[in-house]
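Next comes just one chain, in structure tokens: the form predicted alone.
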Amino acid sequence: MSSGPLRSAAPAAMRLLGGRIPYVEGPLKVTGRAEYTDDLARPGMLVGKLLRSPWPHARIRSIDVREARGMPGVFAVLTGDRYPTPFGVLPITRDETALAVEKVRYIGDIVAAVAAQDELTAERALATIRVDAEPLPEYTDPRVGLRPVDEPIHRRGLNGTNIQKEVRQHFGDVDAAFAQAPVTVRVHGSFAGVTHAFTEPLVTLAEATPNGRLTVWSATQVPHYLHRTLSEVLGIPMHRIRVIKPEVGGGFGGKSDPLPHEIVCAALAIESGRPVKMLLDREEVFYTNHGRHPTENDVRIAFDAEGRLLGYDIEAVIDGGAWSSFGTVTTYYNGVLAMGPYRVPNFRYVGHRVYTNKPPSGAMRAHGGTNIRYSVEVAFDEAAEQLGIDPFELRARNALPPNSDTINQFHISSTSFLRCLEAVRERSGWASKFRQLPYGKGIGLGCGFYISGSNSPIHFTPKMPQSTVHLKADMDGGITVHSMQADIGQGSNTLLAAIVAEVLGVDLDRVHVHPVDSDVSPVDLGSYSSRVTFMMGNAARQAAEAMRARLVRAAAELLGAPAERIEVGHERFFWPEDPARSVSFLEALHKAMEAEGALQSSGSFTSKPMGGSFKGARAGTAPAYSFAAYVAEVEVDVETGVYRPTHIYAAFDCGRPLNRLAVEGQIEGSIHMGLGQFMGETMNYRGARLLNPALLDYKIPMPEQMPEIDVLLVGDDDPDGPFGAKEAGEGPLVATLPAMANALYDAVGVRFYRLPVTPDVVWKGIQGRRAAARRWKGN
């Protein structure tokens, strides 16, 4: 990427980036003035409601909607035969439909939909719909689905099974590595499914107007994928569809798929000729799910006598639920993201993602990397104990170096993992605490590794940049930024504005980020895979540098000086030999406008080719990777098993943190989410029926359960990141869980391999260890 004709300011001299920048939308949010999808209304708007399946698996014989269609106040009734085109976020696994076609596949699958004048009328209409269905075999155990079954959930299951995706990768000679290894460890991890529990429910508003256009407002993380899917399923050219993303109240991956209700809402608007809003209640959000996959993994790791890694041997069985979603990617990630932050000379992975009659699993913060990291890091601690090596030392001996390649051809451009280890060891007082605290108190280490954006876009045709940013500056002196990146609360709009302001030398309030609107926003692949800072940031910098070059030429003309000698100051351009000779930003802008009117510029980012030629080589490749080392301290009431984390020290390598306020917030939020999965969050089932589809019964950690957190931002600039930055959205989560597990072992001498770890599980482990009078491996 060109840096433009100017000498850029030294990073240490940056005026905005690297500081603590309050969110530009903060005042609107804290005063209740920010507009979310449910805040919007259109004249004559109807209410959309969904009829959901009470069967986990059944063949639909008939659906009688005659009474519903004849009810006063009902304007449209839909069933699956009207829009049967299958879709899916991944083009290679299109197995979803907007409404059930031929059969239902989980309790909560959408069978029919209505649009009515009000909610009560819509609910009464749903109650009149009669569905005749033939129950089919119910599959809830993914291991059963590994073998051929009588009635596969999908025809596309592998060889008559319910296997949605099978991955087999082998690099080096794993069997030889284990045969010669003096030390091997094995961890069988079991992980319940968890959901995103975002504050804002799923909601969509759609309007089809007489001029042949469809406008859809939706709480989505990826407006572009929704735009494409609406076109494909509804049979409308993309140029006649407009997608707008208002504010989004959290996503964490759960709003990154194009979702059935979004398509149904749009279809109801088309059928009725009236605007339709569809707001899902919390129970429906749980049924929509697309959360973290329930998983069982089997991790074997071999070391030599000095504690150097010899090889990994990993198997995973992943419960995908009813649809594919991001499952193909998740299946790969459950293996390949075990690579970092360590050098692995021999690697074997077999992964199966299996359809079940449960709500679909999908992408949830650090998907594919969280569960495997837990098992790897617990195994590392067990190995350290066998070898008599401090857990920090074992990890340091195996750390990936910068400018290196993993055995499966991930390129590690930058890593400050060793600095993370050093920083968190010192800050936590590890040397005076590890294995020295009184019984019931413990300290543990967990490490992490994650991608800074997927190098491989989901849609390969037509070929286009992964991120594009347009700028426009007009005579009023304001700068409007157009981008389809999706701010879902992580502060990306603020970062986008700050990058533009930094490069142009202007105050932040000159820069306005236009709301995402497919009519005016250039294509960007949205908020997932921790891609926004790296990819949008590079595109924004390029666009701002292109505009800066034109402003510099105008300033040079006004100053009678050569353009290559002009520098950017705060709201001005000056000649460094005589800084008093300067022109204001506005003067330079107006001069530049004489030739072309409003200034417009564009920047884009496309990852360079990465990965090998083997099957699945692109999975997990990224332009950069983040690294983490966390230490957790816990206290356990050994008589009851009740425990709490008291302190977490989080050292994180995100390259150069561009907005420290946002990065610290992302790390603290990630820790909260990781503690939730570890301590109690779980989607509980009896067979295929979800028992706790409500936040009253889904146990998110309360504020008083949160520990003190020390955030240590440790990292060298990444050579390819914008101003040296890498991701800080998903990677901060994964180290939390194993740090807690290893701290509990230090506290009470019990290993925990099944999540969540609730107080009753801890109590049983303590009792089992007491009965055995030794360190006991529990649950």
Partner chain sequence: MPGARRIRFGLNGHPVEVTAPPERILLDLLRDDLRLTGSKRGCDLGTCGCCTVLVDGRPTLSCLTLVHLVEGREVMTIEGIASPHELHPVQRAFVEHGATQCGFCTPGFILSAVALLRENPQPTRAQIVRAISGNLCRCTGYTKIVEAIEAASRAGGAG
Given for the second form:
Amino acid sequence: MSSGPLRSAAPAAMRLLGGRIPYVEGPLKVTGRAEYTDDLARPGMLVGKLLRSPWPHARIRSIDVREARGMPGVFAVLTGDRYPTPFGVLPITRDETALAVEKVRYIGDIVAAVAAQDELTAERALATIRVDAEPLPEYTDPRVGLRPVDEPIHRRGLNGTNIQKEVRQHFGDVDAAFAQAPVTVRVHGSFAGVTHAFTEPLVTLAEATPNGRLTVWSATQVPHYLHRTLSEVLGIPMHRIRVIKPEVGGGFGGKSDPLPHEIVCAALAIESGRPVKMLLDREEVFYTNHGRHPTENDVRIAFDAEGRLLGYDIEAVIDGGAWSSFGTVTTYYNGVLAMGPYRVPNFRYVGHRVYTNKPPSGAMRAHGGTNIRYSVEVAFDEAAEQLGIDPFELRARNALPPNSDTINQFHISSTSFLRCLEAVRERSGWASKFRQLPYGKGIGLGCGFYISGSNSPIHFTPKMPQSTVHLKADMDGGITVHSMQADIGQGSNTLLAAIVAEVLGVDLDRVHVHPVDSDVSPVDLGSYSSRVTFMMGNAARQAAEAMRARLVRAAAELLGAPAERIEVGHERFFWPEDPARSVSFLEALHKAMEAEGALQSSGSFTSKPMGGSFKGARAGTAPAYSFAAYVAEVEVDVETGVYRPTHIYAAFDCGRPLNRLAVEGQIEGSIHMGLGQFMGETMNYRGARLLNPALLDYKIPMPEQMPEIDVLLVGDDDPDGPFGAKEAGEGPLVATLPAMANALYDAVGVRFYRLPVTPDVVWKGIQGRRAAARRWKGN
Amino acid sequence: MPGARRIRFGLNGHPVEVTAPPERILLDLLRDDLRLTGSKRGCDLGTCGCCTVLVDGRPTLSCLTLVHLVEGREVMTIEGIASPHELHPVQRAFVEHGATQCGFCTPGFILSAVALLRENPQPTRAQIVRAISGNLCRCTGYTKIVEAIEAASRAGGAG
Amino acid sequence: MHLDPFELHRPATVEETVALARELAGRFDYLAGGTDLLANYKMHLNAKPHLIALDRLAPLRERRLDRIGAMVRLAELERDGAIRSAYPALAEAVDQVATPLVRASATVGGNLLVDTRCFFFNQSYFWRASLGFCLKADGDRCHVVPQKERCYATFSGDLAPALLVLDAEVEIVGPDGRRRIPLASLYDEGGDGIRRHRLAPGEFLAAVTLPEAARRRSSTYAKLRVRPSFDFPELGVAVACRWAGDRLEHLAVATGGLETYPRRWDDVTAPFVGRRASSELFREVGAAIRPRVRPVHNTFLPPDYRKQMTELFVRRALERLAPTSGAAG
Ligand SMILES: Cc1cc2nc3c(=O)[nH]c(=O)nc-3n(C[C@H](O)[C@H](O)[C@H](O)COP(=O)(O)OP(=O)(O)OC[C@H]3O[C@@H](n4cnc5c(N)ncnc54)[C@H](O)[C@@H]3O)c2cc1C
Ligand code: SF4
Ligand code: FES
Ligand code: FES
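Starting from the form predicted alone, produce the coordinates for the form predicted together with the partner chain.
Complete assembly follows, chain above in first position.
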């Protein structure tokens, strides 16, 4: 079967795709009948609990678990020596272990684990475990870790430092570009860490059975990586492990690494011979983190007198926390995701990701693209002001055209960025508002760019498909869809069903998306890097078209017509020559089954090789990119600094939206998450200690804080996307933050370079401006 | 269980009798003992609203409620909202308007909305927002949740 | 998360309650709505082996204009039109407590006696153990103001400032009978974040009473917090006043969310009584209170900002309550 992009446009009229398709599992979710991992129970199930490190950095001398082992009701006790094989989501940076080996590296690191008959017994058992540890110097400032340190957190740190990854890239000649530039702007951005805070806590259920198999149910967004990691660390071949993904209550990247508690839970099940469930409490979820990195960046941008970009010079210091996680990718992304939506002729980037004794950071929605985007877009706003050019105009002048290549060889297949700008300028009433609203009210523009699926997957070999979809249709007329894609609330099951139904011309209720189960679901790399619609969508279309071909042949036979001329109607096949005669879907199916029994078909997606040949060239390559232009309006109480976004106009290019309900939901949810990072969310560290591992002091915005949102979907069809679609899951976040910053500037004349921008910060900014007697809009 | 007592209360319209020690929390009883898993455990500390149930018609945090204190009262969980054959108008509106994404917060929102519409069948937008301000959603940005409740209200969603 | 086992007592009469309190002296907590207590118990914060639930005491659930039982739920107050219009500050405070879900269970008594809060206290056992316990639970030092004598945990109830400016009194019942004291005397100026009220051992709050005069005052409550729901006050300001024309006849200002107990600032406000409404007056009152408040850094927003906002909130509250005519610029 052919693989790779299909390069076929969407059919002229589609029955389902492009409309508003309610989630197929919606009725289960609204009745409380959808099953999440913690809703499951197995006979004889035990409770697994973890002992965590109270030290940020310490060498373990000994762990005494004898008393715990002997306690009634305790079935297994584990420490790091039992399964010490290192793992990590990126094969090149395996530096994690399921339980601490030799050292602990952050407050919350897992030291020991217990499986017991109930929670109370498990906690009592943990309380008896004695850990003798020698505290080591703690490193919490990534800048300190840039130089050699007494006790590097990991041995693999660069030359005795805590540097996990260093990236140096230079395209063109940045120094020359800046030397001749009439206008340069510079932004020092400083970003607190933020975390996913999905509502469903992390949880895993595992059972090892006497037939030598291990079954693991887990709240994961990448079941396949979990599958592989379990195999590697536990030393069990993959075919004897079955990974099942029940309903998942949100992920946003936080359920994409294989996580240590998942491995520990499985190990406890093996050791105890009993099913074990491990539900982390909210505090533990905060320690598991893998959220957005605390980051500092220094972004310099040069323009010519007409506002044409001459170059970017970017530095970033990224606080990685205790492990690598996706960090190598993060380090690249914090530079290269500045490559769009503008044409950048000269580009230099120096990025360092540094280990610290904090919970690990990792991938979070709009991974690597959010903080750099903020600084770039704020810099553009400053440049527009210096140049005396409207911010829209400045961006339009620099837009990358469709079918172009960036200086680091990203290929931009489709972009409707200019149309995004036009649409949002119009809808927001920009022309009559910008710099014209009264003091305290403001309007600002921020733009976005993001990958639509990483082209450089973490995989056995790049030659294998990144997504495979299997279909089965049997006598009942139902079509079962199998794929390891992971619906975590973003609606991929619904899209999968809708694509199949669309291609086969059948009603949606014929299509059943089987829950993810590695025993039956062919590999798909799961929900990260905004890859699902693009890759799974193409695979699903291919599978459905393969099945359709067989049905059409059968219909042609029944109709006595040439197969090439058969058309697909609603639940039927007909010959346009004689439209009165048709065969129903069931008739065609049963006919086709005479030859081979239940029909099966398969589709897959393998992305083609792309990117340059320099070191790190593949980081950031994607089969397509999304674009955004957002306008935010804010109202500031200038005496308190309390402010509120009143309206966000969100123009987004996701190619052709296949399910408008889901796309709008992704955009609205992304705006909410972006507002959270801007307005108040923060991993509030004092040294190595997280002061707010709780939802009460992790300030996720509430409904009262949400603006009116106008979603404007203005994408042209992408040539390679399924039916012309691109991603809409992460890109919609990034433009939110700079749009807010630029709107605040318009409102009160103060720039904000540190996130979050809490009311006290705004108040201080306003006071500072007043103290310096710098007036703004007459105040 | 020391101090365990028999406790009677109404659950989704049926009288039930359970045996529970005084420290038993309603959410734990529902999920672990009665296996009614529609009420979700998001934080266990009153800070997310995923565990919302109705107690005598009022949306209440089951994670901060002792079983002994609901003795003689009427508890309604998400499992008791729909009839066996038909979704409640609020539930239908949540599906149709995309007000549920990952769904983990959804039972809590629906119970808050059902209680609101019973008390006030024609709420303003501000009243809706206020009524759901104890329920946290990380997926939807609340936009479609508010729209769904408005739609249910228009459809006579007091149910 | 689980609660350690305790015994639950649910007396049906006040007499029974008092007898139990005497018997269990020092080994119990009263349980009202439980929204504060049970969350703290789940974190293993000063949990006791016995709880005496007050939910069966019918007199504590009475709700009248002049007397609000301690077990009245905030959700009931929120919907009580008569009480709302009689005491706007109280209504505004109630509306801003936590969330509707919390208010369904939360009571007036529980709100007045809500435990003080601190970044280093409202944490799990694991968290606190990893840092070293503090004075307020299981330890002997303070992490906010390094010393070993006094706890600076912040009083974070919303109702107290509002009720303070309305001259509320509290009815207290205990082993030594029934007494009524001004609400202001419930809070202990000599105390701290640990000794946070002046109830004698075994005493409980039965009701809040409000004088007729309170209904003739205009009043308001404003709250500073990061999010408009969920969040405890980072600052709460209540103001009540009465004007004779544009002359200030009565003024009361109270603050919460700043220190270990809510405070009413009569000594600061007394000199302003008799003055005419003016923006200078409003500013002066705020400016006079600001230097007196002493927030520490154990909540989300920084103390200097909360202090600055105190001045502003007082001024704004007065502006809002200014006589409709005559409050010239
Ligand atoms: C997520 C969340 C957010 C919150 N936000 C706020 C907020 O914004 N503002 C706010 O003010 N509070 C807030 N709270 C705290 C709490 O919910 C309220 O203060 C509530 O009013 C407490 O009342 P309760 O009846 O639940 O008290 P309980 O928890 O039952 O009791 C609280 C304390 O008072 C004692 N007590 C209660 N009643 C009596 C009595 N009659 N006599 C003697 N002692 C008594 C108890 O022993 C206990 O020490 C919040 C709580 C949560 C979980
Ligand atoms: S103020 Fe000091 S003693 Fe009081 S709770 Fe906080 S850290 Fe503990
Ligand atoms: S689980 Fe009850 S509020 Fe979060
Ligand atoms: S739908 Fe996921 S948290 Fe609300």
